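In the form predicted on its own, a lone chain appears below as structure tokens.
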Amino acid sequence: MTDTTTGSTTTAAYADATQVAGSGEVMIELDGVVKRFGSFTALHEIDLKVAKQEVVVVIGPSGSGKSTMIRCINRLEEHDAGRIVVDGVELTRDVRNIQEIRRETGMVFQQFNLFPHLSVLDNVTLAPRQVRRMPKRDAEALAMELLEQVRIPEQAKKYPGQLSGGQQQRVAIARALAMKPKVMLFDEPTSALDPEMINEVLDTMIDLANGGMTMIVVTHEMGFAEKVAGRVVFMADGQIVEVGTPKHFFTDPQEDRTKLFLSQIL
């Protein structure tokens, strides 16, 4: 792995990125993943392992490949080279593999992507009923349990347009959880929110992390990273530049590119 600032090989970052916490079972593995858009290479041979129940926070400047990396994990983007394995299933062009991985992987985006013509309850129950063939009564019971978990059960009968941005994002989280995923991917889930709504979404994510959910979170919320992350991954120019614990990142980052980024946002 090459530091794009100095041209040197960042072997320490490479080693950390490919080792899971403790002796934990590997839930997600990226091995030499490359993604190109035409002549532009968005991901340069990404190597990363995430353990079961581990929370990995990915930070970096805009255009560094953070969102592209997690979008490749559930095939919203097709990688051009390398291997992606989720819970023992390799992501290939086989539709059955793609469907299996998507069933086990929930994703929350910057935008909420709720169906405006459906109530909150119907938004949350739609996928379990259609994909997992769950009976309506069971799906609604599960939905209410999840809305309680994200702290908005009283909003069940409302429509998305009647909710605040923070409430809509919590509905989106509940919707993803309704498929009972083993992995949750978050792509800057608070970036579209007003500042006063950010904490209510982060609190929900903290609850998930404390409950043992395997999570990869792309975010600029350094407080969340410091409080919840098992490891922090810093990306720049489509590469993993440095990996470490929150304490490492916020007290003793090693790479010049990391230090520059942190000096600009902290």
Given for the second form:
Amino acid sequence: MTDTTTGSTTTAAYADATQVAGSGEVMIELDGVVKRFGSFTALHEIDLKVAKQEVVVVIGPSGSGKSTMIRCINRLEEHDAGRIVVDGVELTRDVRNIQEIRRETGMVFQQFNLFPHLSVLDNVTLAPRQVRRMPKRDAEALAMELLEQVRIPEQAKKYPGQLSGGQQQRVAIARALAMKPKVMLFDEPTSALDPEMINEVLDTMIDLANGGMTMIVVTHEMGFAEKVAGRVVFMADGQIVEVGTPKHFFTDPQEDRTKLFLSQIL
Amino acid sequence: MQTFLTEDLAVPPPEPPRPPTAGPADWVRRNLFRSVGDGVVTVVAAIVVGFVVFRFARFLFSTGRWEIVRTNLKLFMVGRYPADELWRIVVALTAVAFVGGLIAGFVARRHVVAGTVAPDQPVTRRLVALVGRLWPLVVGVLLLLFLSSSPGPWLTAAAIVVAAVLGRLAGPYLPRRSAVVLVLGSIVLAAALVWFLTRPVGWDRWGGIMLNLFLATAGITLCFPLGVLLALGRRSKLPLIRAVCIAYIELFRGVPLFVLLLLSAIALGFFIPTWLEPPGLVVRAIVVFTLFTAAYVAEIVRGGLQSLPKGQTEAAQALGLSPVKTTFLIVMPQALRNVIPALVGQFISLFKDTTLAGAAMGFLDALQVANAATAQDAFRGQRLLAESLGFVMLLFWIGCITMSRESQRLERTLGVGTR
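Following the display of the form predicted on its own, present the structure of the form predicted together with the partner chain.
Below is the entire complex, every chain and molecule, led by the chain shown above.
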């Protein structure tokens, strides 16, 4: 397994998933993370380091453990072994640690998961007000700023059910950003969208990446990876099979599984 | 393949365009007498409906002897509550109407602020809308007023309306953060009113539809929070809490309500130490209704909780909301909204089941009044049970239809803009 992760022929700078790019300051560290569902092992000792301000795109066939991996990072799934450290805080059973990491980690879901009984504005202000105890006025100002950033300030008074899929997903991004997270996790953010709405969401994410946000993005949008990803991680059967720059994946994938997968999605 | 499909589906040929001057005769021909079979069904149904309507109207306007209701109106309404103390009921109703109006006004202002309701509708249109909304209640009250033979009920109704209007006008001027105060105030007021109404007369003289309404209101307000807690407890991760909740729910759903009422009326004495004064029958009835209905409410709410996609909880957790806040800000509001119809059905059921308390515990509730009235000297042996039972049915129907219509309205209001 470690053999595949450290395939000898990958680009030198990204020889393995535990090396980090840029400043070298580590934001997220996964060390031998194992996750089992009953007798099924979803993650086999995953090692991954993500640097501050880095964008990592995770690809792989369905069931390969991509979603499980990022869901472990904010404890939507509890890992069974290994270490997960986010911005210096290790994820343990301690509820305070979990809450602290969740506050610093924004997540965007495939199905948006907006709160349908709250208006767009209330969706965005909810967490700052309830978790950060921000006064209503400040929270609303912040929310309008963020809605502006995702280019839908005019929808603030509407309810999620009145918006298109693309708009809902952008609200979901604004909602996650309202907690001023240090890391953003994206779990197939465009997979549930109609094709014509994918770009509006990707553009928002590209803006975010260019603004220096640390991001882990599970997606098959290789165009997005090409534009902003520092590294692409290919996963299969709960293991990291290959790591490299987007260019590496387009021009020179090493593993047979990677080649097969890329030939199917590109 | 194509032809086969078309034939197989047997699409009827498009109807020839109707002549533009289709009058009522044409409508009748098309809808009631299109074929011989249609005609037979129409005629038979018309005969049956006509017969029933005729007999009912004859009973209502001709053969029915409604003196029994007119004479016993007070008994039907408030049972044997002493006439000298009736003013207490007037005061209580007026206070409730005022607070009700206050809350309505407060809520309305919040809707206006939130932009879900257009402000500044003309008063006449609002009145028409309100009467259209509550017409069964309005018609029922007017009927009662015309049946009454004294000015008291008219004055009471006037006081209630004035209090409600004053409350509604004052409501919008309450400070914005009054919600908690209003809720706590309502609870305190309710307790004070119960004390005020029972102090001189005790529970024993309560009766009539007032008793049914009181039992139902108390039961509903108390069983709802208990049911919600039980539903949450049944989903708890702690085995002990879960086991206790499941045991409770299955126990109370597994025994007949009537048996519980009888048991609490007769057998409670065995379980209470002699030095402790046993609670009155009305209190026991409320406790039984609360415990019993809470089990059903718990299962309904649990259904609502399960209907929510897991993503809602996950999104709330991912934002860092605590489990308690996730439950009460995200999960519960949506779950409860989804189960309003079932919940209100349960409450309606509870209201009607209050007649069982009369039968089991010997209260003079509306149903028992209906029975007792036919045994009075003036009406004995005259077979007037249909009249008095019919009147009780009407009283209950007004209550139930109002609850049902208000719940539908609530569903629509809460459904604004959601999926």
